[in-house]
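Encoded as structure tokens, the following chain is the form predicted on its own, with no partner shown.
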Amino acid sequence: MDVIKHLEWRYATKKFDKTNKLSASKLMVLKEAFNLTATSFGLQTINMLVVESADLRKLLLPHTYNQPQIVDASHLLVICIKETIEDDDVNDYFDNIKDVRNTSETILNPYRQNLIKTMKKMTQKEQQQWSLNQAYIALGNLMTVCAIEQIDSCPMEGFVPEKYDEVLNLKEKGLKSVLLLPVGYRAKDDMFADFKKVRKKVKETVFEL
């Protein structure tokens, strides 16, 4: 399959096979893909929770408007953002650059200080919106990787973040849940799997200048 065939194969899976679980290697691909997602400045102010526990997902179900995908899928991926972006987040990022690339502090410091100032100028709400934009990039990246790996997924915004944060103890981690992605394998009787994909023609959505 080429990449377009993979994307044509992908759909928002409505019914997962409860018995078919992702292997550890497939799960690691998704973890690595999330970690390799492009983020603004490379700052990575997003995190991902991998929820496998059936009991925990049952607790989350009523806060997801009882959508069964979150309990039937192999795993539930919860994409989160940092509540606030601190100086330490910026410093950790540049310290990591220094370690990995052996870049001198003389070169890094002006960029370090500029990014600290940029983050300080933002309100907490603006910081969270900025991080949310990165979360959507990660979601899109994960969905594409899932398609290439023949893993089914269902992107979801329909949940109560505050309740998720409570159940998953996210506040103590300084995180807020923003997006969900149940992943696994489609049930054989999911009628949506055979529906033809409905899209506009490419010439209606892409313009060449």
The other form holds:
2 protein chains.
Amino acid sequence: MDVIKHLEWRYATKKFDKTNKLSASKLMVLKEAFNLTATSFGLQTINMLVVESADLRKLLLPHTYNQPQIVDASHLLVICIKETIEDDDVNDYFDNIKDVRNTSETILNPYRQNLIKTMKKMTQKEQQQWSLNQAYIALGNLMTVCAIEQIDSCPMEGFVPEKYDEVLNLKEKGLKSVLLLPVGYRAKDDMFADFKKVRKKVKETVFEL
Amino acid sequence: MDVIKHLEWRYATKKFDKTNKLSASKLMVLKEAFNLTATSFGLQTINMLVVESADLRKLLLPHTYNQPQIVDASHLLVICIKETIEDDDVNDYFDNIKDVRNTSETILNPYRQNLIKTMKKMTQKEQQQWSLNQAYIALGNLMTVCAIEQIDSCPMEGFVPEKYDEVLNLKEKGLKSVLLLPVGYRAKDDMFADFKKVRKKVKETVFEL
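Same protein, different form: I have the form predicted on its own, so give me the form predicted in complex with another copy of the chain.
Okay, now the whole complex, with that chain kicking things off.
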């Protein structure tokens, strides 16, 4: 597989084919890929919503500056961060390591206590910024996975997170929406699909030492 | 190709095979993949250094809390952001669109002026935070591309950026180092390679609506 050809095929799709839906198995790839995103310390303080409901997406449209791709795409992915990182988030993580790897608490405990301390030292704003970084890693991962699977996508920062949080009841889940990725298939008549990709030359962005 | 298998194969490799170097063609894939990273507005305010020099990496080691993967890996990728975004960065971008797509200035000019204004409205700190987001997208993209190409990698935030900037003369290039990704091949005796991956269940991180 030529991964570069796939990355060149990718573009921020604004016009989706409304009738062409992702199969359950394609969706499963995206869900598993999100869950496999590398996160700092492995703590996974991010979540993803897969919004298929047409009604919900209609409600979200005005809070997305009426950009039609969020309703026309097969599904709308909403990447979220945890509002705060609690001791239990760290404890659940280490309990999971214990279960999966059968590591003893004697070995894990110093790491556990240390990570609880590290998280406590951060203000809520710092925790959110830290989780936001992981959300961008997930976005980069997902866009590349989409390209490989020949799924179209459109990364979006242009929306009103507070309104999304309201419509999607995120506050009660302790989450905040931070990034969008509508996914599906490009419309056959999307003229942008054939536009040449605009990029700097590799030698302008990459330096060897 | 089963992309999920590749993502499951990936882990943050701490112990690299010092004798196993990436081929020129594999390196080229990483360089092109970096350059193809989706960035906000397509502005590409990030750069990547590919550090092969053993001498330079030895100098960087104490500024990386002596984590040996930065010297043992085949190459050390250093992702950087621009210190400030100038009018010329925006102008170069639109000139590039004009060249590549043959779009007229009449069509492009309002977008050009608008983006110059948008960038001017940001403080330098906001510009850097904005570019940092793109750096994390690039990191997510690169880790996935590495996994697909069966290249090992280790995402790292734990280093002293100011010291890296000094050693690598980044100030004179107008750049700041923000993220590291040593790349190469795992050591055959790295016991962590066989550790089971620790992840939450997909149903704990992904919700359908």
